[in-house]
Every structure is written in structure tokens, then in C-alpha cells.
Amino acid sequence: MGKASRDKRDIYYRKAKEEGWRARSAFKLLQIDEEFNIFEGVKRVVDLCAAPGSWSQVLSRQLYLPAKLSPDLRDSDLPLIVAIDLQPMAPIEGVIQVQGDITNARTAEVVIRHFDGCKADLVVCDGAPDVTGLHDMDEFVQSQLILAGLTIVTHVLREGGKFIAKIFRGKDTSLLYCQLKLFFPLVTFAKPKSSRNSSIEAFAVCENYSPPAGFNPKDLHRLLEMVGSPSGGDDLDCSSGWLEGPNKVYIPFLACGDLSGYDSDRSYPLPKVADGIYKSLDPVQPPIAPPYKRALELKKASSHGIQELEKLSLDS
């Protein structure tokens, strides 16, 4: 799909180009916000899974930049944003980057090196495998990312803190759902606008974190492993017991953004200009190091001619 037939079909790939943010996912977090007031009152986040850094710039802009204009702010009070993902991303005023992988407990302790023994008011994470296309699979592997942002949330929240999680829709939702309720006494599964409806995504906003008392981090995956087992719907029980058989277990199920706004499943005409030619904008920011760059390396390289190609294989 070309720049402008995409600028036509997704309107908040548009949008994000001409309001300056890396990916049309900033409007999912602006959206959720709308809805849980998420940021309020927050000094410290964390941003797991961050690349290429839509979310970040919106952290950045809702708390780190205003507060930088405060006249009465220090530089030490100022709101502390850490973002970590696998993958290098260019950099954003206010926010630290970590890069590395979020199921590995090192990169668990450089975050809480960097909090310096405070604690977050957020954590959020936007994490997402490389889709395989097998739904099971990729819900899976989808649900072990949310399980380690949950490992570092049981390190770094303080109590009464919000972890926002991107999900994937499907047969373990509700196992998911109770996990997540064993930390958190207010978990809603919400659909912001700009997420296509054709997507399985959505977001499990958890709020006021309040772990078991007696609580210690090392047990938690042997909690998490007392909920049920992956297919055992029938068997949760984490709501408050008066739904019976398969209902046991509701889920409060939410859409949010303007109900009025754009709709992402829409085409919309691209908007008129003075000489009548539309001309797509880049994207704000090209991820600086992706996967995908070697294996267009070796592409450009095998249309150059096979010994450019050799030399290319030899470097790697």
C-alpha cells in the first residue's frame, strides 16, 4: 500500500504523521487517558516495550514537558519517564531509554536502578510478538509479555498505581483477567477507537495496585499458576460470586476515545490542498535499527548483482 492511499484508508496514520508522534498507537493511550484519567498525578512511569516511541512522546508531552515549563519545578522533581524495548529508539526530551528484553530479570533491575528506590505511579505496556498469524500462538505469546510486565510491575508500582497491558482477545482472556484481578481490584479490558475492530488488541487497564498481603515477588509466578489452568474457564472464579457455570467470570468490556471521532475501520477522503495535489508526509521517525533493515540490505544488494551479495553474507 502506497504513503497516500494509506493516508487515505487509515486516518490515524495521517493524523499522527501531521500531529508529529511516531505511530498511529499515541492515539491509543490518549484514548485510554480520556477515559481512566490515567496520567493524573503521575511523577514516575515506566514504558515497557516502547519502540518506536509514540507512547513515550506521549508522556513526554502530557507530564515531562509541561512540568518542564513550571517555573517552580527543579530539575529533581521533574517527572521521570523510562522506556525499554529490544529495539534502539531515537532519542525523546525526558525520557530514559533501556534497551533489552522485558522476560529477562536484568533488564528488571536496570529499571529499578534507574528509580532509585521510589516507586512508578504507571507502568504501560505495548508489547507485541511478531504475529504469526495462529491465533493461539500469537495469544500465547502475547500473554507471556504481559506476565513479565507484570514481574516488573510487582517490583516498581507503588501501591494504588495503574498498569495498562495490551492484550490479545481470546480463550484465555479470562484467565488473563483473573491474574491480573489478584493485584489489581479494578481490571477493565477497553477498545480505544484508533484499535481497528477487525483487531483482536485491547488494553487491560488495571487500577490501584494492591498486592496479597504478605506478598513477596518471588512467588508470584506460582500465584499466577494457582489462578487456573489455560483452558480451565469454567473453573475461575475471580468475581465477586454471584455469576454461576461459564458467566463466573465477567469482564468488564469497554470502548473509549470520542464515540463521535474518527473511526478507524473508515476510509476518509484526503483533505483538499491549494494546488489540488495531496502530498503524503513522512513518517516522523523511521525505526533507526529494525529487524526488517538486513533483510532489505539484501535485497538492494541481490538487485546490485550476486558478489555484492556474497560480500554482504560474509560481513554478517
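Please read these numbers as outputs of a predicted model, since none were measured by experiment. Rigid core (definition): largest C-alpha set, two forms, superposition within 1.5 Å. Positions refer to the first chain, counted from 1. What changes on going to the form predicted on its own:
Relative to the superposed core, residue 297 undergoes a C-alpha shift of no less than 2 Å between these two forms.
Take the protein just shown as the form predicted together with ligand SAM and give its structure as the form predicted on its own.
Nothing else is written out below except the one chain.
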């Protein structure tokens, strides 16, 4: 499929390139903000699983750049944005990059150092594993990624702060919802207009961080496991089965963004241009160290080795 036909198919893919976003996912965070006003009063923010950086771009454009252009603001009062990922990404103005693992609490210490000992007002996470297409498997792995993100959240988020994380909806969604409710009185699952209806993706919008009284971050996993046991005991596997029937949990679910706007599942014609020839734009920022880079190098080396063997056999 050529670039032009791909542009024609996905309106948000095309709009992202036209507006200078690194990925179409930028619109998802913008539409969540339209509904929940998550950037209000935010001075310190953490972007987990940030690469290739579209959400960090949104944070830079919505928080850092307006503050930088304000004549009354001193440099010491500029918003601080810390982006964390295992993969490096190209620089973004106003964004401090940390190459780290969100499952490691030491990463939280690095973040707090960048905040001069203060804590974040907002933590966002658009990370996801490589999907398999097996929805139960993908949902489970994604929920574990969110709980790993919660490890960082419990260390770096101030009380009253917000946490936004990508989720995959499925039969165990009620368990994840109850686990998040341990720490956030208000949890809403939101579906931005730019997220395809054909996708099980949604976003958990968690507000007013309020950890349990006497909470110790070392007890996080024990607390999360107790949510999955009807008696709160340690003898049962963490399961959402008991959250059905008479104990059924009803999860607030909200569509957000301009609901009469572009449909992410619909094909739109290419815009008409003066000379009649539509020119597809190149990616805003190609990945600088993609995980598949090593695989391509090995494939190329393997192909080169086969050619050398064939040449030797012909010469002989």
C-alpha cells in the first residue's frame, strides 16, 4: 500500500503529519483534555512509555511553550516535563528525557530529582505491549503494564494529582477499575474520537490521587491482589469473576472529542490541490533507534552471507 492510499484511509494519520505530530495518538490526549481539562494548574508532569514522543509533544505545546512565551514568567517557574522510555527518542523542546524502566522504582527517584524533590501533578502513559490479536492475552499484559506504571505513580504523584493510562477493555476490566479505585476516588474509562471503534483500546482517567491511610509503596502488589479476592485473603488468585452477578461493578465510560468530527474508522478522500497531484508528507520524526533496527541488520547480514556462499560455489 502506497503512502497516498494510506493517507486516504486514516484521516488522523494524515492530520498528524500536517500538524507536525510524531504520531496520530497526539489527538487522543488532546481530546481527553477537551473533556477532562487535565492540564489545568499542571506544573510538573511525567510521560511514561513516551517514545516516539507524540504525547510529550502535546505536553510541550500545551504547557511548556505557552509558559515560555509568557512575558511575566521566570525561567524557574517553567513547567517541567519528564519523559521516560526504554528507547531513546529525538529531542522535544522543554522535555527532559530519561531512559529507564517503569517497572523499576529507582526510575521514580530520577524523576523526583529532576523535580527538585517535588512531586508531579500529572502522570500520563500511552504505552502498550506488542499486541498478539488474542484479546484476553493483550488485555492481561496491558493491565500488568498499567500496574507497573502505578508503581511509578505511587512514588512520584502528589496527592490530588491525575493519572491517564491506556487500557484494553475486556472481561477483566472491572478488576483493573477496582484496583485503580483504591488510589483514585474518581476513575472514568474514556474513548477519544480519534481512537478507532474497531480497537479495544480506551483510556483510564484517574483523578484526585488519594492513597489509602498509612499506605507504603512496598505494599502495592499485596493491596492489588486483595481486590481480586472476595474475602481479601491471600489464598485466591487475583480474579474479576466475583465482581459479576450481584457484585457487578458498573464502570463510568465516556466518549470524548468532537463526536461529530472525523471518524477514525472511515476512509476520507484526499484533499483537492491546485495541480491535482496530492503529495504525501514524510513522517514528522522517524524513530532514531527502533527495536526492529537490529533485526534488519541481522537480516541484511544474513542475506549478504548467502550471496557470498553462492558466489563461492559459482567460482568453484
